[in-house]
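One chain comes next, on its own, written as structure tokens: the form predicted alone.
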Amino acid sequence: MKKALVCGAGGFIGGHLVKKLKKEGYWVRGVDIKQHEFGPTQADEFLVLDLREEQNCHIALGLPDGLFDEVYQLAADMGGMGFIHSAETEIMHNSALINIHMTNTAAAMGVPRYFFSSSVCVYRDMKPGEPEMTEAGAIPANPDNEYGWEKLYSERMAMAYARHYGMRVRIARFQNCYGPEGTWRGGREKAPAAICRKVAEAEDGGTIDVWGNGSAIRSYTYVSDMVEGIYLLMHSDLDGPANIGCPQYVSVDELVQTVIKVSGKTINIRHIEGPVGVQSRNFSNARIYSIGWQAKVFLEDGITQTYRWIEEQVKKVEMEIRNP
């Protein structure tokens, strides 16, 4: 039986990637600062470790009978755009201290295998309609933020640590992902999750506030497409970045559509002040793709799957207000 550790399996991916590796027939250690916030993990052994500190990453490692077969590290300070933009030294500082500690501690103990989560944050602002962006358009860098300056020295030292020590290491750079099972509210929910609360919040007839005129281009990729992608790359031979994301791009208007008509409300929109980040972002799924993977789930489906779960919480918080 193949053993995996799961850095991050706390959190939203990380928690299904869980699940994913263990339909895989596999022992899996989750580990994280926190424990799953939406229910007990599935993980045959959770540790719960701040894994900025390094005897953490040694511990989260360690094994009575030897070393885990494949690392998976998604442990970061994260949120949506309103947070990436409000906690900028934060995010730089923890995420840094966990991908320094556990890329060398992971390479100095012999892990064979080991995936890193990086994010489409590294490359530029792109503008709507641009030629599809490769893996090397990164470089020369210039990411619209701190979160995407972090990722991409964490990649570039994961793969001097592969150089160096002949661990094999796999790069994922992320897409927008949602899905059931991840933050939807206090300020580090990504857009389709805030969106869909705010509607479910909502009175038929009633308005939500949207950041931006709208306008930005976003792809969103559903979660049970991103951890089969994870998976696949982890045992491809894939070396360096690779982009993982659904090939369907939407702007923000259209994802709010989307996500009233789901919600089979009559809904208004009012644009705000609010950070929006880039203009557009338009990546090419062609060095994922070789490997064999396909996105299966396209916006309105996903959004269905995440707008029921979301309101299902927005119910049951109104039901323990009105019966404290």
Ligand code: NAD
The other form holds:
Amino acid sequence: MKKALVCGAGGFIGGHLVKKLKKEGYWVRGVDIKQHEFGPTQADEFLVLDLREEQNCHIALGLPDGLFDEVYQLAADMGGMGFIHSAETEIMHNSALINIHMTNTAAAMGVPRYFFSSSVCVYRDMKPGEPEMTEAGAIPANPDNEYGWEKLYSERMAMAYARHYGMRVRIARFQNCYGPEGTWRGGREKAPAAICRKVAEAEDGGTIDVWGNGSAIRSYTYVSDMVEGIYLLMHSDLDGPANIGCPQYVSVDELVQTVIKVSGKTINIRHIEGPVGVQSRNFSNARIYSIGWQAKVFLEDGITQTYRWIEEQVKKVEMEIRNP
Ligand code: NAD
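With the form predicted alone already on screen, would you show the form predicted together with the named molecule?
Whole complex next, starting from this chain.
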């Protein structure tokens, strides 16, 4: 039985990845600084460890007999645009420490395959209508935020370890990922979850606030597609970073309208000032397509699943407030 370590298994994508690996027949150890917020983990073993500490990376990677066949590194100090702009130093300090120690320890211990979760935040801002950018377009570098710079540094570090230690490193640059069982409140939530929450909390006929003027262009990748992409990439021969993203690009206003449609409510939008990030995205998926990956879930279907789950969470919280 193959053994996999998932770092960040108490988080959104890591939690879904554990389920996928269990389905594929792996023995899985999950590691995170906290338990998963939304129900028990499906990992065979779950260790609560702070991976900024080098000795904890040794504990995470240690097995009584042999080595992990595969290590998936998804632990990061992470959040949506609001968090990325307000917690620049925490992101650069905490995520860099996690990656410095995890990459070094995994390579030194002889781990054969190592996955690193990067982001399309490594790319510069784009103009609407610009042709697709390939992975090579990240250099010369000009990420719009410090989160992107940390990812770029950690990518390069992982590739250096691959060259010097013979560890097979696979790097995915994720587009925005959304779906059930992700952070939906508290300041770290990303746009799709935040908008689902606002619409779920609003009365029919009410108004929600949306940061920016609604024209920023993004693609949103449903979590089951993302996890399939991670798994395929890990088992491929693709060296170097590969973008993973749904090819359906929409404006923020189109995302909001999709959520409103799915909710069945009539909701007005008020645009307010807030951290928006880059104006536009348009990335090539040619590398990930070359190994057989395709997005299967498009925005309205993915938002339907996500909205239903967040609506349930909102109702649970309202019940708790009414019946403490
Ligand atoms: P998440 O915040 O849900 O998961 C990250 C997990 O890392 C959290 O559970 C957190 O507790 C854990 N963590 C943080 N600090 C830690 C520490 N010191 N030790 C151990 N664990 C620690 O985020 P996610 O959306 O599941 O993202 C997973 C990965 O994918 C991250 O590397 C993120 O940067 C990357 N990514 C995500 C998106 C997205 O849209 N969700 C987009 C691009 C890249």
